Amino acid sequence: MPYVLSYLRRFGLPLLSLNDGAPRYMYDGKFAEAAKLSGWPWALTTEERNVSVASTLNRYLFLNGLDTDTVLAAGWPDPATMARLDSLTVGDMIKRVGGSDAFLRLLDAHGGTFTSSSAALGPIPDLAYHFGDQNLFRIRGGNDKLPSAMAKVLGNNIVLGAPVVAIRQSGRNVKVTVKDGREFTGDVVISTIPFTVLQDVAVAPAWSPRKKAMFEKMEWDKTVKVIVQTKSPSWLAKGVHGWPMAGSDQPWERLIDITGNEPGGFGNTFFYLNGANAEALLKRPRETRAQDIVDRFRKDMPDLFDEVVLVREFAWSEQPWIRGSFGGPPVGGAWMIASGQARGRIHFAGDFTTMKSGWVEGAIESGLRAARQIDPLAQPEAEPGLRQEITRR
């Protein structure tokens, strides 16, 4: 992700090192690690036998004219490739140069439930991050020390708790109307609300039907992260580790390791949730379904986790200010990638406008193309005019 390694430059943020995912798979009650290639349980083919996931992956995106490089430009996928992978899904897509059932149902298991079934030009970027070459970080002291250092360098011009209910263009201004009633004029405004937010703000004029359409038709994932810290990372004694740790058809789906080198001694993970699993989680009673899905993994691998010393959860679906995790267009749907062309004064940003839906880097990607549309001959400031920069565009 270089736009976001170059904004940790900038603000000199320290880094911890998590280490690519050497899972242990489960599925159809069968196991198999990933640090032990021979001898997997399941109905794979020749091509696929004794080399890992990721690999076997590159190769079908390969044989697809796909990479984990050229996947992750800002100008992709260009009108050939919208064309040529537009009706297909990621199942679709690797089944046709060769994949069996068994790799693809290890790839949700690593991936997600979602990947083979989701179309094929939204999760190749995120499989790209995943399966390409590993650049694996976190900030010590949280990744929110990011937005943190951007916002100190905006000083006092941030406006928060101020939940936007109109926008209006007229003449040349556009006019910000927020829940309590104080509006806000400017030339252009850039919004980042997500588009499950943006169908119930009143703008005027209104959006064209093909605007309309997009916000509508994106789908949106209802991701559940369960947050679960033990007294120390004792799977490293297994030989797994990573992004994932762990990855299954069972309810629980995957789980991540963040540990890396992390000087606490503890281990920090946690499960991420999708779809039918999120669905079936957020059903359950708030007060025990975190646990739930903990007592549920340690019951299917009871070696890999210690004492457990805390447990939370965030379910993205219930946050007012997005209601969904990440968007991205259906199969069929390559005519919404163009998402961030700008409405009149109205220009779009956030990281579900590009093809790296649910990640920072897409959000910043999104963020440069918006200040591009603005002012075409904008360029970026040597340092330290980060600040002048961000006021000019």
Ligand SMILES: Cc1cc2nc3c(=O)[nH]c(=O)nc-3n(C[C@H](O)[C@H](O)[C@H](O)COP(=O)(O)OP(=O)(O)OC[C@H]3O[C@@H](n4cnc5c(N)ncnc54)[C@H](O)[C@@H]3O)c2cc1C
Second form
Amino acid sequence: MPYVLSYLRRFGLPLLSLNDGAPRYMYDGKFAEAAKLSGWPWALTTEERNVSVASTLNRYLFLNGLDTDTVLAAGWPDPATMARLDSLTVGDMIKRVGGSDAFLRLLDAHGGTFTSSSAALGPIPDLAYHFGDQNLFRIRGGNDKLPSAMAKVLGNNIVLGAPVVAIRQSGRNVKVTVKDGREFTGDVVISTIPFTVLQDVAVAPAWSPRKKAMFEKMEWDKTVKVIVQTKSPSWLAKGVHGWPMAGSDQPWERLIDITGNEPGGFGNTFFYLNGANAEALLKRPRETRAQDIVDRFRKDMPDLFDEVVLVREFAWSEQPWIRGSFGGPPVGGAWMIASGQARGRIHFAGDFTTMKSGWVEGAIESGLRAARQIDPLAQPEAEPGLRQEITRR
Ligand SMILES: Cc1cc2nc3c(=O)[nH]c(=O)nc-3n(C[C@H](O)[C@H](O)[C@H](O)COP(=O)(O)OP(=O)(O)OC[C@H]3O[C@@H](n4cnc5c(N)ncnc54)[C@H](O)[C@@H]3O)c2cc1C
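Got the form predicted on its own; any chance of the form predicted together with the named molecule too?
After this comes the whole thing, all chains and molecules, with the earlier chain placed first.
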């Protein structure tokens, strides 16, 4: 994530290390551990045995003409790649080069149950982040420190609590109206409002039919995180840890250990629920649904948690400012990749307008793209030594 890392350096933000995943897998009622590669109990092919999920996935990406480096460039995918992959899911892509159903289920246990059924074009950069070069960090004190640092260099000239309700372009400027009636006028507007919400903002002139179709057809997940703090990261002694430390076909789906080198002594984790698992949880009584997930997990893997000291949850689909988590093109949705194109004086940004949906890197990439649409000579403000490399990407 060259943009993210260079901004972290620019602002001198302190980092915490995060461990790559060494999970315990559970599916079809059988268990195996990533750290013990022999004798996995599923019907994997000979080529899929004795190697990690990451190694096998990287081979299948390679056989599809892909790798975990070049797919991270801002210009990926080129038109030929789009045409080649647009009608495929990740599962189709892997199966056509020899992947077994058993491997796909293992990949889903590791990467989330949505992985193999997702449109191939969408999650490939995501797979690259998780299964390629592992640079896993958190910002010590909270990831919000990055936008706060950016706001500070902009002179804290940020207006909060002012949802946009209307955007009107006329002649040489754009007028934005917020809920309490205040109006802001600019030469151009960069909108990062998630498409799930933008559809409710009044615009004049109206969106083009293509933009409208994109707002309606882009697929948004309904991620829920069930956050669990334990007295200590007791699982380390069991040889499992990291992102993820457990993955399954069960309602608790995956458990992510973000403790890394945090100094507090607690164990910090979250269950990462997506797709059908998130939807099932959202239908259950709010008061007990998070605890139910913890209880289910403890039944399946009773040795991993010591004392649970805190359980919380966060459901993205219930947040009025986004109403979903990750937006991306569905199968056959490659045409949406041009979603970053401006509409008159309105420019679009947000990670969901890049192939790095769900990543801060995509958010920054999209902001720089919008800045260059407005001023082609715009440069990211980063360390001078890194500027060349970033510009190249
Ligand atoms: C479940 C989940 C996990 C993630 N995990 C990671 C990760 O591990 N690593 C990583 O790098 N990234 C991760 N991300 C992505 C990261 O959170 C985003 O890339 C980042 O938050 C995008 O920043 P942003 O400022 O562009 O948009 P957002 O943070 O989405 O902010 C959009 C803003 O628009 C505001 N808004 C909405 N409607 C209006 C309106 N009408 N008027 C005015 N403002 C409005 C909202 O209030 C919000 O503040 C994750 C995202 C999700 C959903």
